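Given next, in structure tokens, is a single chain: the form predicted alone.
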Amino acid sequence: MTADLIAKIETLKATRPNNIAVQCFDPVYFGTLSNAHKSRLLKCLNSGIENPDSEMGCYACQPSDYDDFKPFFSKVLARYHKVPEGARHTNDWSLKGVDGLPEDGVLDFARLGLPALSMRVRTGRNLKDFPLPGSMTKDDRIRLEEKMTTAFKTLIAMPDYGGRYYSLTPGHPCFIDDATYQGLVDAHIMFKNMDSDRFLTAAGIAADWPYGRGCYVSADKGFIIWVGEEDHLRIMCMQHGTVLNDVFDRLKSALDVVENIEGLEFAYSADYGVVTSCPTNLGTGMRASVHIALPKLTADGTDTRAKAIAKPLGLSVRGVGGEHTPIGADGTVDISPAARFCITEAEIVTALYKGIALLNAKENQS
């Protein structure tokens, strides 16, 4: 069997440029590993062999692969994130002194001519005591289900958070229905039916739905927490306004609230930050984003001009509800810095802030 998948892998690695997992397999380093390790290797990569269009490829299936198979992860996250094999990675949330920041530190959108935008700062984070979503079995995720929901008892008991938590798990005290899953997933603060991705059905990260899924939604809405979507949990801050601030600030408040609840440890690396399923998200697993009306670059109804201006600036262009949706009928898009790995979480929200100012400018020339 394992030989099989070598074979196959290789001859991917012949036909597919583009998937950075088989590109990155080496079947020397694969031959020094332990039988066990050769197998958690293989796991990893099992998204990236079905799906041979797939661009990453892998996923981490234990909170320690990162660091177990250095050799390969190191060359993945080289090539994806354009940094040197042997980069490190360090989180920093404090805004003080970063490139490009306003003199008093406001990110203000107003000054830049702006209305109120819908703006949303999210960050993934998995326990330590947990295998990764891709090797979780059933009992797993429920029971991490379990452990979160007694922690969700502490956030709503505060004043500044209260809420409630929505569970998917049948048997759940906190069960709700389709009807009422369904609205939440139109608001957008629902997590979609992962069963319909085939990469991370690959993965294992998928399995068992909908048993270990849920979410816990703040009093206000404006502070949501998922679970065991492809991380175990996906933290996020959302608010239409103007001042970017807000939100990144709050997230770093909740964030260190969700830590410091009894029981929860995430899991971090000394070399690579925050631990997190796809390498793509690792280092600070953060996306921080706003939807902006762009009705002249977008005039042609598609967001071609958008995403030639900018990529240069290192910046993402998305559909209002998320990768591969359209855009608003107004011309509407998602807006978020591309960088998640070798930049700190300081440097994102400026980038993005900065990244806004660019595109508003070129879509006030057109």
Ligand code: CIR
The other form holds:
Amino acid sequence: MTADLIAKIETLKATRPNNIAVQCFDPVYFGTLSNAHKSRLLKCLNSGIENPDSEMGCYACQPSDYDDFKPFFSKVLARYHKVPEGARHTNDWSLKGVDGLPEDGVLDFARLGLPALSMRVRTGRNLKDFPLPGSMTKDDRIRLEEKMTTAFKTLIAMPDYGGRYYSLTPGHPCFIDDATYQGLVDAHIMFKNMDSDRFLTAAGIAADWPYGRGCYVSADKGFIIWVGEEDHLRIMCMQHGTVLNDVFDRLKSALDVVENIEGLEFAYSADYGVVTSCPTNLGTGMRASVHIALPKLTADGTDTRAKAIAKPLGLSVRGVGGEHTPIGADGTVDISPAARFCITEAEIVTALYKGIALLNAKENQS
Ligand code: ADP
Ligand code: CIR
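Now that the form predicted alone has been shown, please provide the structure of the form predicted together with citrulline (CIR).
Below is the whole assembly, all chains and molecules, this chain first.
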């Protein structure tokens, strides 16, 4: 079994130069591991072995994987995030002194002549005392949701939060039917059925769907916590407006509240910061995005031109329904800085503001 997988990795190494995980797999290092560690590391690579066209090709399956398999993951991280091998990450939400920040510290899109936009900032978090989603059993998923259901009671009782929890788990007291679930997906509140993602399926992250899956939504719908997606928790603030600080600051204070709820301890790595399933998200786990109409840059009905302009600016372009979805009929796209690792939270949100300024200028020049 192990020998078969090693042979597959070796074949992919020769044929798939863009699959980072197989390219970073070192058989000599692998040979030094105990049998238990060998199977743990191979499990991390399963998604990239089953999906040769993977860009990253691996997911961490235990909170300690990044540290336990540092000789592998430090290579993967260096290659994907274009940082030196052994680079260390620092988390920092303070906007003070961030390059490109307007003097008054306010990241207001109205200053760029833009109308109110849908703004969203999310970050991933995983609980220290559970395996990461790729290695969870059905029972783990249900227990994690139970733990969070109790934690959400604290938020629901607070005047600034309120709201409710929606569960997809059959038999859960907060269970919702298919139509309610679809309504939440359409409103960009809830995540899509993970079974349709072949990477998450091969990684074991989509397993046992829909058990242990759900989301907490605040009374004003601006603060949301996903339970049981690619990370145990995806914590986000979302709002229509022009001042990016509003969602960023709210997310920071909400995170502090959640982190202080008794019994919740998040996984951090001393060298790598916030621990996430996917190495693409490691460090901050943060994606800050806006929905913005770029009718000229998408005049051909595709995001090809917008992507070509956005990439050198360090920006990703997604569709209006999120990753792997089409752009809006009016040319609306989802723009976010691509970097998550070896960048601070404050730098990410400022990078979104600066990037939108540049992209909007290109749109206006077209
Ligand atoms: P993630 O952002 O967690 O990596 P996706 O790209 O799949 O995952 O997006 C998840 C959901 O969040 C989708 O419904 C997407 O449309 C929504 N979304 C992302 N950014 C925004 C935004 N700025 N405004 C409104 N909805 C957004
Ligand atoms: C790949 O390796 O290409 C896929 N597993 C997707 C990587 C992008 N990461 C992500 O969506 N979090």
